[in-house]
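Take a look at this single chain, the form predicted on its own, given in structure tokens.
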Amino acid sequence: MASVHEAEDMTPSFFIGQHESKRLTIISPHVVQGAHESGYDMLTSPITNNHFHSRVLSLLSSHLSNLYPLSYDATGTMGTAPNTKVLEVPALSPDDTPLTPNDSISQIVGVTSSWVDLCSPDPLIADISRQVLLLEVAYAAFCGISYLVIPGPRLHHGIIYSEGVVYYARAIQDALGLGPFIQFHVWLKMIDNTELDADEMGDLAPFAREEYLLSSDEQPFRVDAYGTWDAWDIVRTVCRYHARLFVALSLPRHLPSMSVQLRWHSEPVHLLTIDATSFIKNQKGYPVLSKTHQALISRFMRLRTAPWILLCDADPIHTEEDADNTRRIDRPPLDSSNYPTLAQAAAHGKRYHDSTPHLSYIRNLQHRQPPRSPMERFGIGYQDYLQAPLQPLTVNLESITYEVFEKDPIKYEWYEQAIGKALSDWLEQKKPTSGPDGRVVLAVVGAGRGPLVTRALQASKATGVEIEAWAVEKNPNAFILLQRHNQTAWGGKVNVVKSDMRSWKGPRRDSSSPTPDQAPVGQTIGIDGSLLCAPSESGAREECSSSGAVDILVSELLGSFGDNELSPECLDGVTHLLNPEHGISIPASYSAHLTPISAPKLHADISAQRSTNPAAPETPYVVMLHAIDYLSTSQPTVSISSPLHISSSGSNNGGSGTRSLTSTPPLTLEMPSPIVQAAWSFSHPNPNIPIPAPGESVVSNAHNVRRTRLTFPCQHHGVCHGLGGYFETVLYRNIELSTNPVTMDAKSPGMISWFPIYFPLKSPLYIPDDAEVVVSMYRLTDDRKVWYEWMVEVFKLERNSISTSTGCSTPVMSDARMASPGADNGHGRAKQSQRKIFGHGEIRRVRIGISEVHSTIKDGCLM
């Protein structure tokens, strides 16, 4: 049976807390127990009351109706001597505020006034908002609140749009360094939607003077469904990103495009809020949420840090105060008339009244989340967490590195899929060998811990193909436990090598074994017919033995760019030994592929390196990319299962997947295809490697130099903090490995040894509607190391002003390829390229952005 914590692994947890908007109780402790008796595990509190505001509106009219009337000066500014009489707020008092430290204050999570408007026009209201904010952070500071939540920006005034959210990011930046054990929320809503809006008695807004106002008879727009996106973007951009600074994001009734809804879970959204009147009644007339509400909430909850719920306006709080009064309320006495009848008596006996339908519901939505898949289970702390990648060559392995890569249920599988293949070809087709006895030579170069020669040993078994195997590995303390299992698990069956692959001299052959005249013809082969002897410790040659070739030659040295392990280097240096008629490599070739992403998360934790060490924003990770936005997609043309992504597990065998199921049954939801291109690709054996100059020993590496120029267009504006990158590789024929997301489920899916890596921008940049992102990468080495470097382009597609628009909503593309070559489609179609264009115009580009060049240079991976 599964332990308490393994079971609370399986399903995400829900922490959901009560919000009023116009709360007029003071959260006491027992007010707190209340809550958590009725299944709350926190509560929101004002910082400021009534009292408050309505001592503000009191001064603020009286100093308006003291004030001059305004007036430009020669320079044509109102920001003049006279127009500047500031208002200043006095410190609060006792009456100002319900808040007082005590033993529930933990439970508490404070909201600053709502009434304020830090993006006013009008410098005094902008200002007079500002003072009541400082003072509400400075008291909840004092307090020993950790969470506050703070109203997002009014975007619109008049026709006014989005001006003062800049006031408002420097107001944000002050409080975050006044109160610096607090963690900031502040609270969005999804989409800019004015017909939410509404100026509340008491608001700051409407005394805004209308000289600040612009006035004209234009319409403003009502729906931007990337208006509060940008705002927050503006937010976090003034505050540099700072690690105490968060979202609260407000679901509505009805929910946006699923685009959007991707662009927020990129977001570090730490607090969902729903209000009542998001909910829709069933049939029973109880509140639920609808299937997009489900499958939302379900997304966000597979987050590392999964948001808290507040549920506003829903539920009271009752306490058994309020239990007492109730049962103390005067009731008529009943006469023979108003007793009910038995029937009566019976059905409401069978009612059941539920004081809190909200949070029941909510909770109810708890219990029927999905248990995580394997997937999920062991990203469980990897989610968006940067890693260095390794350094094999250079550094030893530790045993837990072996192990974490070794419970991957499909690498392995299908590995022993590619060899059991190529063993039975080898069989069908009747090639010779290169064993002395007829056996396939069989070498496994970087063999670790073994789990590649098990399955080598498991494919020769199932397959009734003999084979002579070896296992070459470098590291010392991994060469112990190979000579273990070979006397415990593998019989003795596998020689094994402590050497580094590039100077292994092949497989030993003793001078009674058969030579190539000896040997029955089509069964063994030596070196261009000779067998050459290896030297001995002293350095001499050996008379009793020589070396042989390599039939198949299995590897797995792929990082999470392909080649970013070095692999081409590597097996460059073993190629030589492999059978040069007939031998095989697998994998058999691998390629590297690209797409610009939006990674906020990422973004906040490589700036927050920079100061103790600079090379982290020229740093390639490995991270397992989660809370992301894919900036560049195509239009969907399949549908997935919501309100999760559904992994199934199963082997190209005939094993059927397995998926994890709701009791819910899970909607349909389209969701966009990011385009995702190939940069560049190695194949094994490599027939292009530079034989060394005379008298040199080091090989050139120049054939492994690579570089491309990607463009990808991108259809909603955005931010691009970096690139992801993936690996897709052949291990034999139609074997394949994938940690493209466009391919995976159909190429490997399960697979968890590859995290997907990152190439991260020093400074993000604004892609605007309708624009292209050009990257250019190199892989560069100098026969020492090897490194990579990067750079990115944003283009403004323009049409001509001749052009006509068609109405159509795809993003023009210049020559951009729309997902990466050779990728199924399921039906073997590749991929096409295409341009597509708005009007029949031409289309010009405009650079409006360019990154620096980054590079590894300093810390390449050395060879």
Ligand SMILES: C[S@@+](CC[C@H](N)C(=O)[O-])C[C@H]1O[C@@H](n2cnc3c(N)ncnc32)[C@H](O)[C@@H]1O
The other form holds:
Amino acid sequence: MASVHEAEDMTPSFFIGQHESKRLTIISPHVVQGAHESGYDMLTSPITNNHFHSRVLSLLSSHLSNLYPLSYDATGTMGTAPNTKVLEVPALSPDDTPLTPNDSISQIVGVTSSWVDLCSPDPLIADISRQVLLLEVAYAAFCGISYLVIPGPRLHHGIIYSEGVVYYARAIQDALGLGPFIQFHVWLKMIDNTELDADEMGDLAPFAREEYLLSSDEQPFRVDAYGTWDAWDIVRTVCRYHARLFVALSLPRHLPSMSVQLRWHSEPVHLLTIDATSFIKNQKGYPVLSKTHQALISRFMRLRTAPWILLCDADPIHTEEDADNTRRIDRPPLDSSNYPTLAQAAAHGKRYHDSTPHLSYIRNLQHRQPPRSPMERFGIGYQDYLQAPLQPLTVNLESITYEVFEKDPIKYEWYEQAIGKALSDWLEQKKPTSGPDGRVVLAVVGAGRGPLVTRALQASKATGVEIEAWAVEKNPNAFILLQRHNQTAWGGKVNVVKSDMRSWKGPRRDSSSPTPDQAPVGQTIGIDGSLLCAPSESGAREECSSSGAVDILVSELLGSFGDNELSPECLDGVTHLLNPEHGISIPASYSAHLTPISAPKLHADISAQRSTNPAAPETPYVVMLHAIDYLSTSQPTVSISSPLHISSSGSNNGGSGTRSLTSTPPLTLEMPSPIVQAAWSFSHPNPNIPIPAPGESVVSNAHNVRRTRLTFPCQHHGVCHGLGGYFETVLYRNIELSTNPVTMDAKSPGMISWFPIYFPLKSPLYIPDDAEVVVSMYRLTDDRKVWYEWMVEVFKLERNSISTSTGCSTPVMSDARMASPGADNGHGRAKQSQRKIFGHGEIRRVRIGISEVHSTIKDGCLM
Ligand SMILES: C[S@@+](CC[C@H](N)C(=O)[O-])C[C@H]1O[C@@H](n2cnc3c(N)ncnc32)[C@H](O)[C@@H]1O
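Given the form predicted on its own above, produce the structure of the same protein in the form predicted together with the ligand.
So here's everything in the complex, that chain up top.
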């Protein structure tokens, strides 16, 4: 975590490189030094040069002139020998490459040749391209290059579209094996737009033989907003989400829709490339980026692994001769020991006029990035970092874990308000108390280190309603601290009990025992075992004649999915102590919420763990979801005021979205809002707790079983890697906490205690356009433990002829139910759209994918 602390207070720093598509300069250490002096952090270099290119072209032409005409063989296939007679590209010669291993190699990003066509329908061209790529990768690996950029697959060959991407993917898979220390970046445009593609002189693609191309009068022109993402999806799927495979994303002059931008935001983009042509000129004639570009860069720079920026064909760097002159005048010869660090090189600054205005602009943008918000500082290092959920019931928490909870600026404040309101209501409604002296009896169960006890005392003071305070905690170590707080901070006013709340007898009413006011300050009156109820022989809970009732029961036993730390089971065990007529539980209720997400990075991390931990893909993880894309969204309606705002508010409360992180100038961006639905809920006190049957030692927990089946409309195609899980809780009346991205900013903005939970899928599921994702989820129990099961189905929705076109901006819905019965999921808008679409005609639902049933039964939470 060292790097986390270092980075904590900084604004995001940009690592900027320079790329020239027709670079002729050999990138020597002096050229790299010149680039540093200009303010660049790295440079690209081609792996091979024009000499090599010409050699391959002449080889190809002579090979093609010697080939037999193509013919179909006996089985009707084409493209097998002798039609694809092998052409072997000979090994590189010294004249073929500008690269030499040297001290500056670590500052160089290698770029493989863009003139190849790995996707060519002509097997000869595809094979030569593959050989060229692998020769280049092998030599780059030999030279010690750590970062390679590989131009993305060519998607169009006349009217053939995207057919060869699998060949491209297969070649990348081979390349990953050849360069085991290289990070590979597939260089992709944000969208597929044939208008922006042009053949360059010497490209291999036009050499594809006509026999392999389909002739047609059709116009091949097309714009596909997700076309390049689709290609990426194929590549990374074939390469099994390889940990060294990344995206280099080229930003066009006009950015695509926010949905497309957010899709790329969820992918492992490690390079953002910006061509000089993507800049516009400001009034003074300086190159600048549009506001939407600025916003996109800001969002990316907030990622855990912020991408580097590559300025392409923008500002030239010093040439070799310039650098030589510099060396002759005032520089010692360079070797690895006196090579400047990046910081030194950058600090040296520029001596002349601004010869790098694009770079200066990006540096300026860097300095204008707002500092990290408290929320960001807290979350730094945790973004997309998988953690096993806590099990505070079976494992005793460490003090440091409590300390992290206690840093939350909202949770305790809201609890204090809820307790204050409950106390005021008690007074106002003149309800009888359970305290023998008329005080309201308030117990914090699961008190931890006592922050809620402190808040309860403050609420009592603020409202003037006196309380008899009890703190019950089963963690023996936290109990020590509770006793100390009672001595030092609470003036001995609190009755501190070390007990599992489920076996606590309740406030002691034995006249012979001291009341807290009689006890010496700091004395703990509830520590002895006599206060614990043991089940009687009959199995029924023993009557605790010396115990009183509790008026207000305060607890915080919630996990990231609400009930996953067994709050229902724990509170069931203490509910019998609650004042039967007027008793209040804070929280009064909580609900679990879900949405399907695309989370390629999490999928890759979990897949990597699979060999050592087979249970990894069936474990729900606590994770600060960041590089994810919501697959089910309501379409843009919301104007937001921050470029870092990742998701926006839902319809039901008017709140803003999940990650409102900065205070940069207002921008009107249209953000899709995730559709997050309630799976189930629990209320306390629960009137349905069964009475143990005579002679039964185990009380049935069947009333805490839950089951749901939720339908999520998905407008755009994508890949579902798992489910994002959240909770909402009503503490008291209108005081609520929420981690649901749709409601969190309205209900408890800035709350940091809980990250979402992630339920992974073992195998990702492809979702087509206009589809429905149906999630079935269970909370199950065998009366000893609780576990979850989940599965996902994908349906393609097909309209009949009388349906409207697909151009609508509202997700299509079948007649499938959106929410489990009784769950107020707050998605009236989505339901409305369902009805609206239905008015237009029949929709046929075709199941096209189904996941396994995932289960945590082996690692269930012990009750
Ligand atoms: C999430 S922590 C909350 C601690 C504290 N109330 C706070 O808000 O900072 C939950 C606490 O409940 C305690 N706990 C969980 N189950 C319990 C049980 N059945 N009986 C007593 N304490 C329990 C845990 O040891 C832990 O201290």
